[in-house]
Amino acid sequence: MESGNQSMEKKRKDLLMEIFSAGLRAVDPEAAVRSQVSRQGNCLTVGGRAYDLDYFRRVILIGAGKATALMAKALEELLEDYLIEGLILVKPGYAVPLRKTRVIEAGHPIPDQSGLEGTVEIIRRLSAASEKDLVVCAFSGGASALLPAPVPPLNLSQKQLTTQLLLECGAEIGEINSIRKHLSRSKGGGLARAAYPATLISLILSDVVGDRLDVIASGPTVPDDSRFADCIAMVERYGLASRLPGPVWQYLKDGAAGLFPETPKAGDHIFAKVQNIVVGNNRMALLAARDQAEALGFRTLLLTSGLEGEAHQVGRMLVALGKEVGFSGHPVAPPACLLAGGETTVTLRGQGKGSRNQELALAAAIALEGLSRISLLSAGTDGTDGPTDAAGAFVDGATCQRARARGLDPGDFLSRNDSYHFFESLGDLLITGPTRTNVMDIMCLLIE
């Protein structure tokens, strides 16, 4: 039989999972596409803009991202016989059977040869498009890694090492993508340039704070306002100049000196027939999670859908808010549910295994020690927290006590960035498997 403490722990996990799962359901990729796209006969309507499908010689579908297979499934059903062919790139485990669209599983978060070959094929198909063709794109989080096409004279191995260094340095996703865009033929408006003069519709499931179109998937069909000079400043800010592959650093410096062309900017003619539209985002997930928490009897406070910063600092901050609610009943009285969304970062100091949600949860567990009525779940909506098979982790006031009873030092695991093995030992990892959606992370804090 379960002890009283075990029973309470399971109850809290179940409540947190109910709330998190409601958020996931709200950003189902198929439903997200259908919320903005409809068809009656030959008239395709996207975000209120109508397209006469009979006008076009061909309709083709391309895309990349963790949620793109289900987005493509909805688009195949909407377009029916008008769709001639399709090609999308997804993370391994995120594919679904499609009728007309070829699905390639490729490397993520580090790009691989399959991604390179698939991206080159997408660029080839787009380059063959005419002004009488309609290109429908589906992009979601993960597309930046899945669409590698290094600019000459750079190669894939140099791009792989650069990506690894960028992911480890603690930079925000917008900073990372500014460099990705300048090293790529597909990003920063690259696919729009390849498709011109075709008409292009880009449907986007947002996985970045603020739904910035130039940042999501590194903006393959969007003007890029960053410049080579911004890339140079970012490399120097994080001390990467001596660590980048020599040809990459030289290319960025030569670009800043005007020896290579900039990415296409706003006003460029290649964007004249491009429609970019966000079909789903983190806030939609948070609103649904809030509704579920209220149905379960909690008073709720949606803090933000734009949470950023170092994961361990954010974890402590969320606990501080929870303590205030528990002690004073402000800004909301218990039983309460605080919700936040966004994407934190981790600056690696050790050689452990884990990522932002697990690190946030571990820092929160340390701050929660001894508090019996607060619990937290931090998890990625894509089902994978960085390079792990976990979406995130559960913690409460007894987490550290249970760890120490097993001879585990929470502070030591945090200092080594080894949150995965910490929570694996306790059975407190959240393992969802591929969710096939991606709208950043959800943090849920319950105060009883």
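Write the structure block of the form predicted together with another copy of the chain for the protein whose form predicted on its own appears above.
Below: the lone chain, stripped of partners and molecules.
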């Protein structure tokens, strides 16, 4: 009986892993680039728009983000000899060997000197590009930290202190990003401005809910709709005028007075030469996972690619959906696979180790206790769930019972945010290593 349960458990893990892996394959950065970019002879087609490569004097590649090395690899293969040179910034450990593209490992999530120097070099190369040059960009999650470029005369620590102050006074992320874009030479369309009058193609692997182009990687090639005056109003609303670093406040006031140009806006002529295109996102991963689940014999329901909110609450809600399937066959009858994606958050209450996917899974395990036919996987597509070496975890109705048999109290681990050690003890961590892609998280629920 025990071995029967073990093999059932093993089979569920295998099924969940097959479905998750199919999702990952669909957003492999190389596959994602090739899904939107193709070449025949001198004709490069990007999302249905054609470029005559022979028209251009030089084709260069730049990029930043966790998934960018593999995106660059695909672009090198696609562009072949048309590509003259490239420069990308990646998180340490995320580099791969490239033929023509220089890869700089820069600080993430805290920007460092390598990132600063690399970004300056990117801006230098873009600024040198002529009207007859083509710039191909590759951006993915993590690029904001990898592309630091404070406007002169500001330095990195002044920018970081500003962000810190805004966070502490409760400013919303959209407000903070508006100010960061105004203090940066790269963000908020900054790289598009630097590249003008060259033609620019920006390939984007989305790691944000809703794929907002002005949010992914802080939108280096995308119009920004905020103004210096908005930044001033925001600083004053939060009573920060006297607390901001002096040069930052002075810069914003001078900008509002017209001494510096606003970030480029939608309709600005520079964007006539820019194509931004999302080559991969959470929904693409979910669709591929769905196809795999159907091939395995499950009725499927792709719930949403836009999950947000507190991880343990989302875990409970997913279980509520799974229980309904099991008890009443709504909205689909078993065997069923419910799929969702997005990125939840964890409000820390304890000192434990873990992150959003593992915490979601632990809360789900508690809500599932004793149900024999429901199992769940929650995992980050980048292979790293917060500060852990796991992508996420597996749970089913027997998880809590198995934990108690080892003297582990699931509720206690959850209240201490210690999901990693809980699943480590049970051998139920999902470990993939770095996947070199990043389209947020995937949750898969099987109801047999």
